[in-house]
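First comes one chain, alone, set out as structure tokens in the form predicted alone.
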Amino acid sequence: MSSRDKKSWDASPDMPAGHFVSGDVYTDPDIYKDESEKVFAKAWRFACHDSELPEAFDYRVFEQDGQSLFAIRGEDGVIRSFLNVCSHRGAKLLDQPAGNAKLITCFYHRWTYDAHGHCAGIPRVSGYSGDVVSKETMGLREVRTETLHGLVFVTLDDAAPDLTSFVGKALDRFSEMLTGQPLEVFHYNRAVLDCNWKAWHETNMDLYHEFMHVVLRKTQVNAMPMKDRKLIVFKNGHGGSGGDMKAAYDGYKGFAGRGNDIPPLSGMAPTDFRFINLFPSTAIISRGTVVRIDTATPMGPDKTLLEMRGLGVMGEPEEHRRVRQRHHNQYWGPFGRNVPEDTIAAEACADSFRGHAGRYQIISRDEGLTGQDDAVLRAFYKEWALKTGRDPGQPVSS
């Protein structure tokens, strides 16, 4: 064993392709541009849960590939999405994150639009000559929107395959949990992280970092044999748990009996843990009684908008809801035992790669899709390479 000099530190690891990642993927502006154009402009991404739009004309604003969009439920019950941009002079239409609007009115010149994206009104339309500018021609830019298991997804690519083709079988093990009883969002948190979007998303794909969390060392690492843990990867870069992992909550002070005090979600036992990561940057994580959905949206090479939702059972008794909120916040709230530490880890890696002190990340753990295998990370970067046309181990030409 010995320390390394600069030459050996900077050299590519002597490993198979796909088993290491260059720090340039987190910092290089040209790579970020490629991701924007070749990944985020084309992928299906989670926008919101349909419970966030319960009534006709309810809307929810969100971001995709640096653009503001909104989803709105029409009077026909259909959820549609549009660029949050007036077709007249480009002003942003909706400033509030959520609300209800039968007609959407641009503050600038008072043009109006309905929940189908039709232009419903143009003040003094007679001032425009010809028929280029009219209510019939000036509708909003609609964005493809599909809903699966109550999850609303959008894509900016009109030619993208349909959502079910993109997701494939990745959500099969979540279907009963998400649809067996009506769910609703009871927790929403957003934060801007000083790291690349992939650095955060990696925390949801990397089981090896369980050792970082005291709560996981106490409740999860030793709750079942590593060889009995099952991971699975799917086409299109998705991957997660292939079987339920277990948690032993009695191992952590204050967690004893967790999950036995309220009914678990459909298809889950109180101690079950499962997760799935949908390429490029959505994660769904469930722990017996609650579900968390993460969405990481890039704001630049070293800035990420993180949105986190907690879901519980719609219409449940208030005493059940309070317990469910406690279960969620124990791990995943802003002051929980997991999320703050994951944030610190993602930003700590960003600090190293931003200054080019860190050169490579190693994702070479191979345990045959059991234990703490890095297979989900490798599947992600295989898809990333396919989409960007870059080798994650050497993404920048020398």
Contents of the next structure:
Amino acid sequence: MSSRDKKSWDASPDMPAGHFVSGDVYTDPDIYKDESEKVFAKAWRFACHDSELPEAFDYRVFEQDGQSLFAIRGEDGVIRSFLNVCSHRGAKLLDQPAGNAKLITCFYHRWTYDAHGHCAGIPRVSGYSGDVVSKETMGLREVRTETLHGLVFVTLDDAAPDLTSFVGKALDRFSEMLTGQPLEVFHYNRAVLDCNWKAWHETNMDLYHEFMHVVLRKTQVNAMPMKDRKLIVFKNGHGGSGGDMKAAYDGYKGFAGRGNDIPPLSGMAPTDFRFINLFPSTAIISRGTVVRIDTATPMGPDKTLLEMRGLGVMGEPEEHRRVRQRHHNQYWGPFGRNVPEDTIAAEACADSFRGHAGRYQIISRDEGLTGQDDAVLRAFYKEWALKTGRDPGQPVSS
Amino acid sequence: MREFEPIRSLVGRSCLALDDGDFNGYLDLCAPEFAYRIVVWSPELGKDMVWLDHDRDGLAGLFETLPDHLQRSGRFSRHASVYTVEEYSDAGPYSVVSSVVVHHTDLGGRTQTLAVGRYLDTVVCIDGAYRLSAREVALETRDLGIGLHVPL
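Would you mind generating the form predicted in complex with the partner chain now that we have the form predicted alone?
Every component of the complex follows; first up is the chain already shown.
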């Protein structure tokens, strides 16, 4: 064992391509631009849960690739999405994060739109000459929207393959949990993190970092033999747990009996732990009684908007909801035992790569898709390489 | 007009105890039936959310496990101003509303506002000593950055 000199520190790890990631992928502005154009402008991304739009004309505003969008449920029950921009002078239409609007009226010149994106009104339209400006031509920019298992996805790419071909079989093991009972979002929080979006999302793909969390050291690492923990990767860069992992909640003070106090979600045992990461930046994680969905949205090479949702059973008794909220908050949310530690890790790595002190991330653990294999991380970066045309180990020409 | 200085002092001492990591001292300020919640209104969901919910034992357990956790470094400073004290009867309990601001100072000495909100306290008098019977932290701030393990 010895310390390393500059040459050794800066050299690419002597391991196969795909088993390490250069720190440049977290900091380089040209890479960030490539990601915006080739990943986020093309991919299907989670926007919201359909329970957030229960009634006709309910809307929900969200961000995608630096743009404000909104999803709205029409009187026909169909959820459609649009850029949150008036066709007239480009003013942002909806300011509130959620609401209900049969007609959406731009505050600036009172142009109005309906839930289909049709332009419904232009004050004194006769003042425009010709046919270019009319209700027929001035509709909103619609964004492709599809719903799968209650999850609303959008893509900015009009030519993208449909959602089911993008997701493939990645959500098959989640379908019963997500649809076996009506779910609703009871927790939503957002946080702007000082890190690249991938640094956050890696915490969802990296099982090896369980050792960082005392709560996982005590409830998860030894709950079942590592060789029995299965991981799986799918086409298009998705990956997650291949079989249910188990948690032993009695191992952590205050968690004893967790899961025996309320019914688990459909298809889940109280101690099951199941997760899937959908490329590029959405994670769905369930711990028996509760589901978390989180999405990382880039705000710059070094800024990430993290949105986290917690879902429970719609219409459940108040005492069940209170327990389910507690189960959620034990691990997740801004005061959870788990998530604040993940954010510390993401920002700590960002600190190192920002100044180029950190050079590489090593993602070479190979346990045959069991235990704490890095296969899900490698699958992510394989897809990332395909989309960006860059080698994650050497993404910038030297 | 009655003076409620002991109640103002109780709120202040609860801030100091948490700021100093004196969790036993904090629990000493709490009645046996103490209930603690952090509640946040979500304009996205159109309803209140509960981000932390513990009874006294639950809070004691949380404090006990804190040293094992990876935590945000630096210090928190809670600044509470008692705005109103209302007594349900001469013997209490008292409903106490305070404005609270929490700052975080990092290891480099840089201080930033972390959160603003209100303490909605229920205070009881036990053997001549005022104790917190319930505290609801009604947060205005919803983006807490990397989050934290300690109550506000």
